[in-house]
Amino acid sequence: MPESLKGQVGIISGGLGDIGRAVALEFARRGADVAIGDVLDEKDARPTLRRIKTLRRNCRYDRVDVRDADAVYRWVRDVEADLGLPTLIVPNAAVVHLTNVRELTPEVWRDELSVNLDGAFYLAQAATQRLLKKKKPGRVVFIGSWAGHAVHKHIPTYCVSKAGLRMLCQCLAAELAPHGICVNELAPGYVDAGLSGRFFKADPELKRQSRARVPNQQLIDPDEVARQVAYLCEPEARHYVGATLVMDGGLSLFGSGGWKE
């Protein structure tokens, strides 16, 4: 669909990562213009930067922590004065620790909770309420995991963050499907990249061990995830709301144990 974002702009936090430059990327194919918000340095920026500009687009970078409210308001502020209203709003940025329930501490836990739950409310409401003020319509898409409905106990955290992302998502949805802003959920299972994509690489065995629970013996590419949230953001996406939209294999049908033959 070449050009179908054309005259649109995209925000999204945690873009300097594999799923979030992929995203970036995505939409300035597809034409729309991309902020990109993370927490770190300028020059990380940079190659993405360029290659959305090789695309013709618009694009701009700034250094964000999305747990300080004002300061993800200000960039939505600083974003819109620049590029234009952003319209699709994916808030992406996320942490996870390696723990059990026993051994959690306070601070991963309020850590974890703060970037992966506070921070993807602070964008959704900051670019939600622009849209609102304006009267405009927009397409809001979280990245969630099959992790939200799929007990890990590895990463508890992380599971109850996303677990309550799905609920912000579908209250998000039915507050502000009558104005035209359509809230979704993209779930993936396995990515090989990001988050789980580190895991991968320190530990191969551990890759192949995951590959072998997915009924489609596939792990995840990120340009995968990106194009699906280019889709939930497309025109004709408008009877989309409140929904997850699970890309995992076939996972979530057996569980956190995954397939066994």
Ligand SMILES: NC(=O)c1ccc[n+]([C@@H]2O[C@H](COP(=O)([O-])OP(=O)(O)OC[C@H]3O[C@@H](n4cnc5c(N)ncnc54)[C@H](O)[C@@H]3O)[C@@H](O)[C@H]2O)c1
Contents of the next structure:
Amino acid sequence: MPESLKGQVGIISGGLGDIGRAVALEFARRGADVAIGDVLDEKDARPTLRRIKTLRRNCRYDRVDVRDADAVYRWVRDVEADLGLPTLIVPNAAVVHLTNVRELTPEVWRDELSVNLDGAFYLAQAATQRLLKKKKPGRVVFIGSWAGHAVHKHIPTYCVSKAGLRMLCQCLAAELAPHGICVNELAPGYVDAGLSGRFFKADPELKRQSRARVPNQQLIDPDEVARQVAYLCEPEARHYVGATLVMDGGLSLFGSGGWKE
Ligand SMILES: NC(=O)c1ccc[n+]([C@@H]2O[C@H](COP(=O)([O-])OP(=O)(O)OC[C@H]3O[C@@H](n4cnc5c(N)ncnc54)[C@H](O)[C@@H]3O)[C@@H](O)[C@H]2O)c1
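Now the other one: the form predicted together with the named molecule, given that the block above is the form predicted alone.
Starting with the chain above, the whole complex follows.
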């Protein structure tokens, strides 16, 4: 698929995380220029920017907290002024806290929803408003989770945030499809990196149990997620509108899962 996204500009929140970085590199491999936002320090972005430049693509890093709507709107305008109008929009930033509903504090509830759901809304709205203004087509791929489709014990706010994201995806998709903007969701299962990868590293037995719970007995690699995100941005994916691609090895088929009984 050489250069199939050439002439496009990707914008990815949480783009220094394991999945976000893989998406940025996959976009660059397919010919797109890439804007990465994250809360991490500029120096943490350097290796990724170097790899993108090696692929002969333009790129930039901005320190952006997606909980701050104004900062997200400024980021989108800055990217447009520098790299061009963002056409491949990936709200990806997320956090997760281990708790149960009984012990969940209002602070954790609010913080997790504000990153995972509010932040995704701000980026999707800011970037698609610019597409509408310029009358340009584009793609939005929300990074959801199987845990938005089935109960995952001990991460209740995460489940709620990802379930909300799914409906946001559908509402936005219905509004924007007539304008040539396709909005979809990719919902991975257990990825052996990023949020769950950190739990797995700290507790190898949890990793073994988690893999055993997946019907196809496999954990997912971030590059596999990135290729599916890029696929949803390809011209041939134009009939996906408000769809969710659940890539979870069958995990959500059983309706419920969880860590640490
Ligand atoms: N790892 C998994 O098993 C898994 C499974 C399904 C879905 N996902 C989803 O994939 C996406 C990426 O997660 P990941 O696993 O790569 O985790 P990760 O922790 O590696 O990446 C998340 C990134 O978001 C950034 N971030 C956190 N708060 C932010 C904020 N307020 N503003 C901007 N950036 C912020 C972090 O600094 C980090 O770089 C998330 O939406 C997550 O829910 C992950």
